Structures are given as C-alpha cells and as structure tokens.
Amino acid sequence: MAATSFHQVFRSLQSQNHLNYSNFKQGNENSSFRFISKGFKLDINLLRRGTYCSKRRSFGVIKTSASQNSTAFDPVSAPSNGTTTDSNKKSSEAALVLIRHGESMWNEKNLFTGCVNVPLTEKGVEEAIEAGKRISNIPVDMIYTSALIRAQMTAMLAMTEHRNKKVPIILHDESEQAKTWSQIFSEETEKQCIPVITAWQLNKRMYGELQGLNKQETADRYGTDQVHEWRRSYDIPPPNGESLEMCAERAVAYFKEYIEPQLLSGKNVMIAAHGNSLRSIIMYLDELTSQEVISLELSTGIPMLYIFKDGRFTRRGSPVAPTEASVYAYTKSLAQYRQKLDERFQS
C-alpha cells in the first residue's frame, strides 16, 4: 500500500521501548488527564554529541538545522571540547509544556482531519489564547510545533497572552535564499524573540482514506467497532493511513532527537501538536504501555507542564489560570521566574 513505503523511512528509525506503568488517571473528553511519571533508562546516540549520564538517561546535545542562521537563535552550544560534566549538566531544570491544538475547522464538522491542514475555529481561536493565559508565568524559550497551520496558530496565539513579550519568529530551513531572506539584522530585536521550528514529525496521524469523511456517516457505513479499530487501536492503521505505532515512531524520534537535548542544555520548551503525536510523546514521558496510551484523551487547548530535571520528566499538572500562584511554585526556578515578571510590570 501507498502507506508502506511512505513510512518506510519511519521504520528505519531507532525504535523505543514500552515499559509497564502503573497509577494510571485519566481524563474524559473536556478535561486534561493526570499520570505519576516516574523514570526510566534509555541510551539516545546522537549527532554532535557531548556526554551526559545520570542513572536514568544517556544524552548528546545537538544542533537544530533551522537555528544555524543566527547565534541567538542557536539553542544548544556544542562545548569546546567536545564534552559536559555531570555536574554542569545534572544543576539544570527545564520546563516542558505541551498543548493540543484548539478546535480545527473540521473538528467543528466532525470530519477526519489527519494531516490535511486546516485552521482554527473561533473557539479555537479562544482555546489557544485561554492557554496562552495559562502558562504566561512559565518561561519559553523555544518552540516546536507541527507543519499544520492548526497547531501553528495555537502556538502563536497562546503567545501573545505571555508576559516576557517576547516575539514567537518561524525559523526558515527550507532553502538557503529561505534562511537569507528571513535573517534578522539587529542584536536587540534577537534578544526579544522565541524560535519557532515546525516539524512534520509533530503532525496529526495520518488518517489516509478517511481523510476528509464525516466520522459518523463512516460508522454508519463500515461499523461503529471497525471505525473504533481504525481511531482507538495501537497497531492498526486505517486504509492507506497510520496507525498509532507509526505515528508514535516519527514523533518520539523526533522528540529524543531534537528536542529533548534542549532541555537537558537548560532551555525551557513548548510544544504545539496533535492529539495522536502528543499521546505518543506523553507515553514516552509517562512510560505508558501500549494498552494505556489508546485510552489517553486530550483536550484541545490545555497546556500540560513537565519538569524535565536530572534526566528525569516530572509531570505538574495543568496551570488553572495565570493568577494561580501554587503551580509556578513547584520549583524554585518557575517561582523565581514568576517574581522577576511580577516585578518587571509591577509599575
């Protein structure tokens, strides 16, 4: 099928283990979930490496192709000599936050969407600015998202409710005129804005031939159980699409390779996805089995904070509101954080 040498490249990629997982909580349609992370050993062999060991994890620390423009948007500094301690390294403490996208024009027709890229609602417009509210006391300094303009939009809007000011700016890597063209020429103006890097191995699942149907006129045509197989199931992909395994290879992939060695350098990051791609990076994060991670909902529109320090990933909870104090206050470095915004715009 059309779907197995699309995805070939995928299976070439290292894949991941699965490891049981217990305290498992969740959430219904319209709220956000809650899990007790614990950690776990994984060697990651990248590119560019320095090396880092705690007793749970193995990390290279790399460089994004989209940030070799300019110095201030380069993320993560390779070391002169090739090498991290332990003790520079385990002192870090980075902030994670996760967000669905908010309601699409197709999720408001009840339609398959997968990777065709449709835009926001007015709802959902209002979904991503809520979360935006909702993590202005959290620090970003970089930004991840998928190729679709859904969760592009979210990730932009949510930024404009955040206290720092800063400008969420969309790296450009497609070409060398790209990365010419949209270079900024001022020092000060760098200083003040967040990188924004798009990837396709964020996007939704690939949904193939249901692509664009109505889900309930396809129930009604092949069977409520087979459409709950194709939406619900690990393994099974629909016709000519992904199934959740495939989906989870790029996206973890993606994630250990890239993003995951900026948070170990120290940066805070956010991530604007999809339903499927981010179940499958919370099923990393959160060691949940395959069994666990189909009956995993997500809101659209919910910020989900992580703690990734000392190798391990901690998870927070879903900052309520930008008032509420106790959820900053998990770590010294986001109440620290917090208190320098309230006294930057105190007058």
The other form holds:
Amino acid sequence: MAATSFHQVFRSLQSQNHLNYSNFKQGNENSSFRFISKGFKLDINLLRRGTYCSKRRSFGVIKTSASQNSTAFDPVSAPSNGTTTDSNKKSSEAALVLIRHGESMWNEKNLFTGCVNVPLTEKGVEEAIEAGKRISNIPVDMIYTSALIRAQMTAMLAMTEHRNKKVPIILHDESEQAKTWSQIFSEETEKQCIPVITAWQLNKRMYGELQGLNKQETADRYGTDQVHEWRRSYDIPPPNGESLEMCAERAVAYFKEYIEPQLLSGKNVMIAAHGNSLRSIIMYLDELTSQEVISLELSTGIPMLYIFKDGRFTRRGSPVAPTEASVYAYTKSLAQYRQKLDERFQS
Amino acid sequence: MAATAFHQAFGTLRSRDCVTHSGLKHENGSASFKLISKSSKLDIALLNRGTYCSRKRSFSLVQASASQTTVSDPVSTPSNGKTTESKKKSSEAALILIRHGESMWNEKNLFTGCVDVPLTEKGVEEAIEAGKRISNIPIDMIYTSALIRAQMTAMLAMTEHRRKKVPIILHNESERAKSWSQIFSEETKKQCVPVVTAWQLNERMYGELQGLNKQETADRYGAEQVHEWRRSYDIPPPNGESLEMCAERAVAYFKEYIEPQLLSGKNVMIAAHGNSLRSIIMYLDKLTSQEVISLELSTGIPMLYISKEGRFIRRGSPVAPTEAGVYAYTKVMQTFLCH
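Structure of the form predicted in complex with the partner chain, given the form predicted alone:
Everything in the complex follows now, all chains and molecules, and the chain you saw is the first one.
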C-alpha cells in the first residue's frame, strides 16, 4: 500500500504541534487573561478569581466594556518578556475538557446501570448537544471516551456543534482487519481529523450484582444501610463489583499513562465519560482526599475545563452556554484560538 | 455468582416468544388486513395492493371510514376455527432496515467506507425522524454494524419508540467485557432489547479511496475508472471490496444470525449502510446483480419487510406521523398497536 496509514499519522501527531493555533502560543512569564463577555453591555471589575484555581496564579485586574458582539475584546497589556516573536515555541499549555454524559434510559427508570451498555434518552441527547455548544470554541485535538455507547454518543453529539469543523474519527484496533479496514488515504483529510479513542478503563464503576436492580428492589434485598454504604463509601464494593477506589485505580492509571502525555505535548483533550470515572480523575487533578471525592457531585452534560500548564492542572470552571449572560475567563491562547475561529466565519 | 447472566437469558430469548404481543398472534388461513388512516376522515376503497408485494396474496376489499385515531373496522374473513390457538407459534415477524443519515464525511463529499465517522446534526435528526416512523412496530432484537454512525442511528431511533423497552448493547470482545455487562434483575432483562454489533454489516470497504474526495480521486485515477468502481458489481477499488464481496459477508451474516431470529418470530431491526443493506435486499427480493447496482436506498427512511413462513414480503416505508397517508399493517401489527 503506497499511502500512509492513519495510525502512522496519528503517531506523528503525538510528537508535533501541527494545529493552526499553535503559532499563537506565546508564553509569557506572567499569565495575562482576556475577558470576553457573551452578554450585554457590562462593566466588569474583576478581582483575583482565586476560587477557580487550585494553584496560585496572578491575575490582572481588568475593566472591560463589552458589547453584544462577543468577538470584540480589549487586548490586555501585560508585561512581556520580549519573546513575542517566538511564535513556534512549544508551549506546554493545553486544554482538558471533561464531560459527564446525560440521562440514560436506566437513569430514567431509576435502575443501577454500572457497565451495562445502556443508551441515552432524548433528554440525554439534548444535554450532549447543549454541552457541545458550550465547548464549541475550545480547541480539541484528541477525544477519549469509555467503551459504553452513552459516553461515545455524548462526545459525537457534542462535536456536531464544534466550530472548527474537524471530524472525529473513532480508531479501531480490536483486530488486524479492523485496523486495515479503517485506514485513511488522504493527507489532507487526516489533518482534518480528531482521533477518538475508546477505553474500558474510563467506563462507569462496575456495580456487580446491583446492575439492573432498582433502588427499591436493592433496599429490599440487602437493606437500606448496606446499600448506602456501597454507594457512599470509598472502598467497599457491592457484591462482585468495584469500589470507588478500584474504579479510581484503573481510571487514573489510564489517564496518567495515555492522556497526560498528550497534554504534556500540548494536545487539547476532551474526555467524555461517567460520574465515577471522572470523579476519580478529578480526585487526581485536584488532589482531593477520599473523603472529599465521596461528596463530589458532577453535573451531567456540563463540561468542565482544566488548563494544563507546566505540569499543573488548573480548574477553570465551566464554559458558559451561548445564551448565558456572564463572563468566562479564557487564557490568552484560548482567546486567540477563538478569535481565529471568528475571523474564519466572518470572511 | 448467584444470579443468572444476561447472556443465559439472551439464550432463552431465542427459543420462546417472550414479547407480550405474541399472545395475540391469531393465525388465519388467509391473511386479512386492517387499514389504518392517520389522516382526517377519509373513505378509503382499496384494491389489491399488488405493487407492494412480491408474492401473491389474497386481499379483502375494505372500505374504511377512518377518523384521526387508530380505530379500524375488523375485517371478516373466513376463519378456520382456530382463533383460540393464541399460543401457537407464528413465523411472522417484522424486519426493519434503516440506512443511517448524513455523516460528517458525506457532508464534505469524501469517500467514507469503513472509516468510523460520526453523524452530522442533520444525520442525528434523520435518525430521530426514522424513529418516529417505526415507533409502533415491535422490535425484539437490533443488529448494527461496528461503526458509530449506524449504532447512533439505532439508539436515536429507539428514543422515539413507544414500547419503552431499553436497547442494551451486548459485549463479548473479552471475558471481562462479558462479565462486567451482566444484568441481575429478571424484570429488567424482560424490558431489554438486545443490540448486536457486527462488522459484517459495515459499509463496503473502499480501500485506497477512503478519505479521498471525488475530485482528488478523479484526478488520481481518472473519471472512467472511478465510475467503474462505484457502479460495477464485481470490480473493487484498490485494496478494497467490490459490491459482490460486501454482499457475500453481509448476506452470510444475515442468513446465519438474523434469519433464524425472524424464523422464530422475533422482530428485528437492522441499522446499517447503503451497500450492506443493498446486499441484504438483493437476497430478500432476489434481485440480479444488474438490479442491485441501480438500487438506491433513501437515508433515514426505514424499510419494512414481513418475514412469513420463510418468505420476505416488502411492505414499503411506514409513514411519518405528520404524513397523511395510508399504511397497511398486518393483523399482528395491528393488535400490537392497540396495546
């Protein structure tokens, strides 16, 4: 076969920054932020947004007067170290988006789902599309999902809203035939692809013999106290199932081995997964204790953004929906990426 | 593990009719049809609808005055006195074929083949529309290809289904995958529709054309050559499949796995791709290779076949809820509807 395979390109993707906006990753010693308001005319006086960051950062105080045209913003003048022409300097800043899938058909029926492969309801589909609108301006270079259809659909539905119009392609390596059959033979097309990797390690916590039972049935069978313990403890698994600790072990191991290197090389990553697997990852990112992670609740369908920079993860909250009137703080490179998208659509 | 595995239950599903409507499968010597109008008051006189059937059947002339609901006039037909044999196993089953809608590479005019490209917003809407059209047709099993655009089409269509049974994708890629996806409630298992994913139902593999656009391809290989690959029956693109090769694996899968389900009375939905579905239709309708080349399947429009006593009868496309048309249900499906 004369043409290159997608997988070769994929490997080369891992070692180079080939995205358009990489030219704009001009790292400064002090991070400066641009604030873009998606709402109406506002005068915003912003102070240190310490609550969003789990690590110490310095913020500039900014006054912006925003109009309804969300693409206009005031460039913030920040101290520059004179390296503004280092446009190709490799930056270690990358975006990490976490999305928990929306309502599944067993959520609706109040059944314990675990690793049973149940699809989304109509509502879950809408939640996924809404999530997509919120992240439509955040660059995505790679997508990781679990092996369950509800997470995969959430990712694919969200990407139908993405503005950069790159096409997610699910990679297949379950067999030699699967690999060869899914090869792409056009360089140009490969560049417009976002590889999607499905991994069972990102699956929902396996609920053992509770899978398929409803909450009443379960309380009847085992007693309410026992059920509460399984659901809320860190290390006590349901019969033949996983504890949160076991789930965290495999999910975080996968994250460290496969996903973190991508972020280190500057790739922007989206993970579409489940309540427990994402909590496990957040426990790692935010360095939570087991007590803290037990009480952590993740909204469904609301994406969470982290910025990975210099080996550290900074939680940046949730990107706003297009109809919300509020302020969302982009990093400089995210803002520039957004601007490029806007320019492309205006021309 | 004390509880039975879902897969064991799945095995027993094959050998008995567990769907609630099976109790109502009354067999008569000649089939009778009830006509249901989904539009406003109409007087409908129907003659022999021979065009829809590729086999000879006898029809009764029916005059129905229909209102906007699903009220119908029972047709009186010669009964052979066996109306109480409600548990007699019927070999009549519904087969629904759905071709997925627009994918992101369709939109960009690229040859897709077996590259796993998802649906666009439009493709998502097509799938939901298709779901509305089949929301009243019983489904006991779903087969899809290994590609996300067909799987999503099936799952999106099922969000519209009236029966509210839940499709569950079966996993047997590894021991762990099997044990991790087990269900431990009998009640819940009865409310499940098993979904089987099979690469044999994939789109025709397009070899070295995958990812190329039509202009690029014409430039690289010449317009004549490209036309030959796309329209011939047995000439494959470089390192790809011909339609003949695609048909071979798709029909073999159908005969081995899907047909037995239909023969045992299970209602089946297949969500797949243009070429794999054409191959199956070639088998169902006994088309020649010339005929199958020119067969075009609409995207997102489900096609219904009735499987009866080993024969397949094409029944056209169920109407959309907003269309004012007439769709002929078989008696079995009619009783299913009324529940």
